[in-house]
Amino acid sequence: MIIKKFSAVNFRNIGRCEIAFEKGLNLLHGKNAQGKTNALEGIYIFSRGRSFRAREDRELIRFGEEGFRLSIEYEDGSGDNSLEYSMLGRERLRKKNGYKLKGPSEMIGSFRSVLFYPDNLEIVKGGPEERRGFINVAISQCYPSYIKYYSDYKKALENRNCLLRAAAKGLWFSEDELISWSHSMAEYASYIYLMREEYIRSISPFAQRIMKEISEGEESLTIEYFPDIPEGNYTREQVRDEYIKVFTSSLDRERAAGVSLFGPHRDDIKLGVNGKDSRLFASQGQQRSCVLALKLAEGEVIHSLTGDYPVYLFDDVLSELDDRRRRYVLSGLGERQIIITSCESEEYRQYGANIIEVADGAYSQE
């Protein structure tokens, strides 16, 4: 998968731009706060359906304007394609190849990218929610149906929590309704569990190989999934039944707590470096290697499933890697397209980078 052009109007500090990208290595070069990350953010919206920095789309509108418009032209195994996304007031419009899409779920899965930015270190250093966030985004690019199952699960969870809060406050609530929402959660949880299990089985060999290559054989990486049901070779119906047991056997505790204490929204994915918990025992360099291995492995999974590599977006992170890790990324481009932001440019020239100068929201090719 190759992005050929990114266009934006009234997005962040960008008034209007058209950026042409090439196969291989592309560098967005400039001083800080000029708009390098804004371009990556606009591109990534077409993969995830929303920004990785802003909570609300209105935060993306250029100051003093009423809306923004984004578009990309890209090539994948099916040929040339285009995607558009615009917002004016509260109205949002999404198009693929000129045809209107109903919502973000219809856009996700068309253009795939892997983002690596400084906050990704929280996948290792942070709490379970960071690792769940990583795997949720990664799976959704491979299996867009995951988004619907997870969204439906969260809606059922919200309704169940509303009843549990009433119970904790001593208010009346319907026991039958609580059981009904527990069964709904179990239904959606069964799909989420199986997709997470399958994804971790898929990504683990790639991540293990990449970690060994990065460290020249000195470091190993393990990925383990810790759900609330016992380990087993389940059918989907059996997974659902296991979750029904979990959700209905702990109701007394949950009524007292006023919240759902179990389920996929509380799962953890544990990462081990050389057999030890990476969060507690890995050095800063090992933690960076761990995240880099995960991100590169994410792309390998996409390639194995679709036949296309995603576009890799590296936001000011290669400068934080040591020489060995940077060389590993830059010398192994192969069929991959990488877009990097950096305040430096000399090192990237030796790899034949397409250099795009960025200044105050304007982009110019060298």
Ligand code: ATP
Contents of the next structure:
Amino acid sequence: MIIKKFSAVNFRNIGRCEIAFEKGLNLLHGKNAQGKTNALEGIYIFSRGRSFRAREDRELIRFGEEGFRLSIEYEDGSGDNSLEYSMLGRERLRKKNGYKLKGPSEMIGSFRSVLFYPDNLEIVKGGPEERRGFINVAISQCYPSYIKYYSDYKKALENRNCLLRAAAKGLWFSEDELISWSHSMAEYASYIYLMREEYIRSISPFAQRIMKEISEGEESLTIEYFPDIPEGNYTREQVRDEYIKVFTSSLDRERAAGVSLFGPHRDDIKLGVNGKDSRLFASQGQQRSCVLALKLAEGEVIHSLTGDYPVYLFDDVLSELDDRRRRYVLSGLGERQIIITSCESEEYRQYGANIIEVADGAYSQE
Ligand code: ATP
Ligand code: MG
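Form predicted in complex with adenosine-5'-triphosphate structure, per the form predicted alone context:
Below is the entire complex, every chain and molecule, led by the chain shown above.
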């Protein structure tokens, strides 16, 4: 996958821009607060369906304007493609190759990219929700049907929680409805479980290999999935039945707590460095290596499933890595495209980077 052009109108601090990218290494270079991350944010919206840092799309509109427009031209195994995303007032419009798309879920899975930015360290340092967030986004790009199962699961969960809240307060609620939502949740949970299980099985060997390579054999990385059903080699129906057991066997506790205590929304994924829980025992450098290995492995999974590498978007993180790890990323690019942001440019010149100067929302090719 190669992004050739990114255009934006009234997006963040960008009035109007058109940036041409090349194969291999691209550098968005400039001082602080000029619009480097804004460009990556705009590009990544096409992969994730929404911004990775705004709570609401409205924040993306340039101050004083009514809406924004973004578009990309990219090349994948099928040839040249384009995507467009615009917002005017409350109206949103998404298009692929000129044809209207129904919603964000139809956009995800076309232009695939992997974003790595400083907050991603939370995948290692933070709570289980950070790791669930990581694999949710990663799986969505590989299997777009995951998005629908996940949002249906969340809806059923909200309804079930609503009844449990009533129960905890001693208010009347329908026991039948509670059982019915538990069954719906089990149905969606079975798909989520199977995709998560499969994804973790696919990404593990890549992450392990990369972690070994970047640490020159010194560090190992393991990824383990901890769902609420016992380990087993299940069919989809069996998984659903296991979840029905989970959702109906602790109802007394859940009624007292007023919330659903089990299910994929509580799953954890444990990352182990040299056999120890990385959240508790990894040094800062090991945490960085761990996230780098995960992000590069995410790209390898996309490549193994689709035959295409994603575009790698590295915001500020390369300069934080030590020389050895930075060299590992930059010299192992091969046919991959990477877009990085940095306030420095000297080192990247040696790698023949396409350097784009960023100043006050304007982008110029060197
Ligand atoms: P750094 O090196 O510090 O990370 P950067 O070049 O990545 O800087 P960006 O995050 O891209 O900087 O942000 C650039 C500027 O965009 C900031 O000054 C910010 O105030 C501005 N900005 C953010 N949102 C909007 C908006 N909706 N309208 C106009 N300007 C905005
Ligand atoms: Mg930035």
